[in-house]
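Presented below, as structure tokens, is a lone chain in the form predicted on its own.
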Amino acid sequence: MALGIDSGTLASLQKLRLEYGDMVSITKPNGRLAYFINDAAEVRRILTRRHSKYHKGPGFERVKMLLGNGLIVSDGDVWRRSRRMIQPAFNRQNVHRLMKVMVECCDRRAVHWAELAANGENCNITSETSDFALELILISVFSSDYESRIMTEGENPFAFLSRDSTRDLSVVMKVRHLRELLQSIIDDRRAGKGSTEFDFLSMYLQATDKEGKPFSDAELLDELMTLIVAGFETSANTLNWVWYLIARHPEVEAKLLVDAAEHLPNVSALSAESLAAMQYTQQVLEEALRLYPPVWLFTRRSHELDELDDFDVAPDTDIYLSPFILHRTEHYWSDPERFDPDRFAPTDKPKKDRPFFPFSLGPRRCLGEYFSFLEMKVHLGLLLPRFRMQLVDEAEPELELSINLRATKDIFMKPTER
């Protein structure tokens, strides 16, 4: 059986679960042993306890043409000491440091949507989110050197990458062209020149390890464009099938509403508090996340000799885990297929014990999860009250089964001003 990523490979693994259950042994073309798990507790034991037992899957080759050897692709010591050299940037107090950036960019789409509304012309919402994820990043990644460096020709030099979802050969010479322009801001940063704000490359450029050494350009270079993709894909790709859900769904748009008018009145009411007493709006964001997890298809390669409950699992084996395929099992939530916040709404049991892993796992969870989750708050909780959009077409959007899970045709919705 041929497993890639995209389409025909969720059509099989789906088949593979109906007719043998979720733990599926398979014989690639090539040969190679792989297995299909859909057990929650053995994807959970492979993501956090055995993980060390594995690498990265296959598929990752098409990432690492663009990413290089960054946090998401690389493995073993390289991932281990970038790891630790990274996780302070995302600490709570520094991420709260970025919300005056994620209101600027909002008030920036508020200002476009209301001229749409204003002329009665629709919003390609998918082209929308992803503009307003990519300029956050980029913003709070370099700061004012967003405007004096990288938007100096007026198109931004990254849009493509929310374009072009193919990560094939045509990418590589557009690729090449930021990385030149990203060292160039790196050397102006290491010489004393360039923005002296607070933002994640001044953090990656003082990140050291434990010997006291820093990252080389070669290993910036690949972080930063690791936190770019990583940090406006998740977030923009979420927020598109949030709208999406909220124009399908009046009930839960009028919860968003009232979590909103208590919790972020207006601008000024805006904290980090604010923003985590709203439940409401994380549990519609956790389960647009449950239905449409931004990675659909996580690939391991086993590099020891594992045990799982039915199989033994020798080196050199491939392991296929789909959050999509798990999120939609029926005997672990009720009515999959449905929309549904409640699904997360506060209880006694731990939420750990979900099969939930949007975000992935374990020591390679997302180091990202808190800034996106508060962004997509801010972002809902600025503009929801404002605008109200309803869908111009509303057949349900094909997937896109690529490395990140897409709509297939961009979503348009009329926009009016409440």
Second form
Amino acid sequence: MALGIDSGTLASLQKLRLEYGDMVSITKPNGRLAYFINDAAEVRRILTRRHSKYHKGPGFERVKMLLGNGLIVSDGDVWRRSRRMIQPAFNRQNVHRLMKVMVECCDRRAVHWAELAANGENCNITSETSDFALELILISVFSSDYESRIMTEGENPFAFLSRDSTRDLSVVMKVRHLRELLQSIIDDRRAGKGSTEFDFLSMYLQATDKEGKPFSDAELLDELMTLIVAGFETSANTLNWVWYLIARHPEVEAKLLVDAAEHLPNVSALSAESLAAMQYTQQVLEEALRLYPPVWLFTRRSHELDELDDFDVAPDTDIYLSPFILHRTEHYWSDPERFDPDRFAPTDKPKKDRPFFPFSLGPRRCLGEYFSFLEMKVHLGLLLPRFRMQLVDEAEPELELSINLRATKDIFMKPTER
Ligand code: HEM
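Let me have the form predicted in complex with ligand HEM next, following on from the form predicted on its own.
Every chain and every other molecule in the complex is listed next, the one we just looked at coming first.
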């Protein structure tokens, strides 16, 4: 069994689980041993307490072309240093300062959707959520340099990133161009030109390691590319599925509208507190992430022996862990294919045994989790009360499971103003 990461991988893994259970060992064609692990406790252990015994695994070579040795791809000391330098940029206070950008990006969508509604045209919600999330991350990184340096290029030069064909030659050229563009923005900032507003780039430029050393230009480029790529497709895909799920579940839509009316009656009521109070919206987002975790498969490669409870993992073994499969395993989740945001309602019962890790777990857990929940809540809280979206095609979208999980075809909706 080849076990790359492509459209056949999910079917192969599901077959293995059905035939052999929660711990499957496979010898790959290159002779390397691999484990596919679908036991919640072992998965948690590998990602948390035992994480230092593993590096990133198969599939990351492809990502490296785009992200160099940025945070998602790097391992060991390089990763540790970068993570320490970058983590403070993601503290809640900093993320709150970016809420006004989230609102601005919703306003831009609202203008476009109102036009579509007035003209009776359909809305490609897949490209709309993608544009929303891309614009948001770019303005969060570059503030006004986004308009003055990036959008002056005509078509957004980052837009191609949502199309996954990282090995194609034209992509190599486009990536090179992006890196040149980023380098010239960095040069300007270092020379005291360009935006002086608060943004991720200013925080990354100020970050220093334990020796007081800042990022070099090459490191900064890798980290900026990582931030942009990590920060937009995941949220965009989640919002795409959320709009689809809402359109299929009017009872959920009604409750979301109540949540928004109560906590976000108008944009001036928006604050970190009002967003935190949107409990039902949070549940809908979590349930969407359970069914459609954008990073549907994690891979790791052991670099030293790991003695787990039930078996040993020899050095140089590949490990496959799938939130997509665990999130839909009946043993942990009753009626797992059903969309039911009430699963995430606050309860006194411990939830620890239910595997839910769309943002991973442990020290390598996503840095943008809080940012993405705020972004998605602002998006839904401001746009859903204004627009009703009806599916143009009721058929269930097919899944494309490559590095990220997405819908094979764009989803179209008919917008009407409420
Ligand atoms: C729904 C939205 C998101 C999901 C589901 C998600 C999921 C993940 C996952 C699963 C990982 C770990 C991957 C692995 O270990 O193999 C990760 C890492 C990361 N994410 Fe996110 N992410 C989301 C949004 C964001 C956003 C908005 C940002 C930035 C603004 C971001 C920045 C990062 C970074 C920097 C890492 C690397 C962390 C490290 O290795 O230390 N993510 N994300």
